[in-house]
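What follows is a single chain, given as structure tokens, in the form predicted alone.
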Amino acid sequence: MIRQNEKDAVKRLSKAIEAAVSGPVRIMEVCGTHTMSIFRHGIRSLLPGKIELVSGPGCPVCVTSQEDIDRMIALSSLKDVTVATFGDLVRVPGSGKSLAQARAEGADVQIVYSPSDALDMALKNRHKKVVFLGVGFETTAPTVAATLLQARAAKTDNFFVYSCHKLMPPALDALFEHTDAKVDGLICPGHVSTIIGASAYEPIVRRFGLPCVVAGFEPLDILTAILLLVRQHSKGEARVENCYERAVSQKGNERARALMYKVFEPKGARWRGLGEIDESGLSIRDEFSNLDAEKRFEIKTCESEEPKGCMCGQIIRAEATPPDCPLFGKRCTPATPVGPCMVSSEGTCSAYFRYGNHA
């Protein structure tokens, strides 16, 4: 429940956007949590009609391209395999089934809380190969560090992890080079900074002028960063400001970093929407080549396609919003979804099927 004072506090916050909001401002809250509270909050109704708000690239299931989808739906089918993976990815459709179908069809799926879990998995059942998913962005890939360095230090011969971490500087530097995706600033995501910090994005404000404003995920926290990007954009300033002190700092988390670097190495990677982007994932280093399941085990696909009629890639560009594409609501269900942003809990589709009044 909202208490009073901070009733108080969100009506100033509102009353000081429209004062300074001298036209239209298009803001993109990278984050998909960001997403998700602002329409669980009705932030989008305590705003001035000038300004819009759009999703960005910042759920990583939806990011994750189609072909690694069908690459983790492979490996579910292989003798003696037991993929552990988080929650969401299990009902994204792949080219020909999911991984919820396919646990249907036999394939042994589980799903964990962490990478530690599967470790464990592994541990207690010599006899399985054990492959976790790894799909994230900064702020879980050195917890999957971690975990490969305990699978080694126990000399495990069973535990893999299949590698789709992806790192976000460098999809946003992508974006904005590449695509028609046109904002006024960003909502830069509170938990991968707390690990890369507010000064990773000193090179996007040089490159392309954009005020970029590191956020929380409460009411107050968002409209303060409105707030602050706003009075960029009427000035004509570009900045990166910090509202999220409480957890991140100019430099972010170096320790968790260096943990990250010392098992995983920059690489290109693939990206749904975004396609192929230079040293924007992670891959296993070769010292744990025994740990990477790419390395370890033969993945046969056939060739990936899209689903038909998704608009997913669009929107996660922020060229197009969920009632854009003609699947959104009627074919396209959180019970029937055709596209990862209809089923992430992170998913723009998902934040607008729950929250977005639709009928």
Given for the second form:
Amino acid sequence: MIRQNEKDAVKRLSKAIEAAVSGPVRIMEVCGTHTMSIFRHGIRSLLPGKIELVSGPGCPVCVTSQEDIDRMIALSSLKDVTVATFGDLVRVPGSGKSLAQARAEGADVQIVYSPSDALDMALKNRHKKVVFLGVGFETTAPTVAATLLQARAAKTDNFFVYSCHKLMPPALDALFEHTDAKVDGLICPGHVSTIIGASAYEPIVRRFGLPCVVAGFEPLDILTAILLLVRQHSKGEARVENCYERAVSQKGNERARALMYKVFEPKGARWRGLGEIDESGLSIRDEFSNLDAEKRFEIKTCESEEPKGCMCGQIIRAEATPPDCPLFGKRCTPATPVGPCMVSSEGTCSAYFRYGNHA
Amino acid sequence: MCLAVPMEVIETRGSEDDFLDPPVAVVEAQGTRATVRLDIVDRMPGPGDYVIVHAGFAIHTLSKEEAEKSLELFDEMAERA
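Can you swap the form predicted alone for the form predicted together with its partner chain?
Everything in the complex follows now, all chains and molecules, and the chain you saw is the first one.
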């Protein structure tokens, strides 16, 4: 229920944005949850035509490489293995099949809400080898780290993690360094920033002269962020501002980061759409190698191949929008997804399809 | 997917830094109750505090005042030239 004073605040913010905008402004919302919120609340309809919103690389399932998707599916077909995963991954097409198809063929694929549910599953089914698929950014990685520490304390021998965790700042760096992504400001992710802190965007401001504003997920949070970005852009300024102070401090959550780095170490990682990026992934440290699915299982896959004609890569790089893709809404729909951006609830294609392509 | 709504802490159990039996909080928002882990939260919450929850773990504690402050902030931003 939207309260009257919130409606008034929306009107005031829209007017203030209208007053602040001078030329065209292209703003990237980095996080998939922001993308969904922008569509669900019709934020675009509240903005002047000069403001364009584009989605960034912040949907974890969408940026998972085809090789990793294939390896996860291969894991699910190993004897006595139960794959435990967040729901978004299940229908992502691999080069051959998806986890959902593997499940239909007899693989044990379980959807969990939390990595700790996957560990509980392992503790209750000691004859099964439970592999949790670790997909997510700095928000999710500490929850998996805490679960691995618990697994080690419990001396579990049937719980493993396949880590595809990724770090956001190196991906943003790569995006603006190596691609043609042209934007005038960033709406920085809310809960990634809760962990890494608002100060984590200072290097991006310095290197690329990009205004960065950390925002929450409510419509008022997003409108406020857009207002602050437009004001910076109009004045030719670039700095980090935080309009999500109730959840994000300057330094972030040091306790969560300490746990994360106790269990994981940075390594190069492959991103869909962005390729190999140095130090942008998290692998499980050697002292936890008995819990590392990568080291405990022999995972065999065929050559991975991204779906033909799928433009998820360009969409992740903000070089295209879903309607530019020849498959969008035709061969590729939420019922018959071709690429991950149509599968994930945070995917740009899924958002465009569900809420109409009023971009 | 991130959950935007902070959840109110009803009670907490367990102690910090016990990996085998990690501390938890019973939390509630919009009539839904859940138990969430407190191993990675920035500051241990108490009853009446609010937490932001991700994948079954509290990741940030905020006081009731902080949780309610945001609306005033939005107004302040709109008015500032």
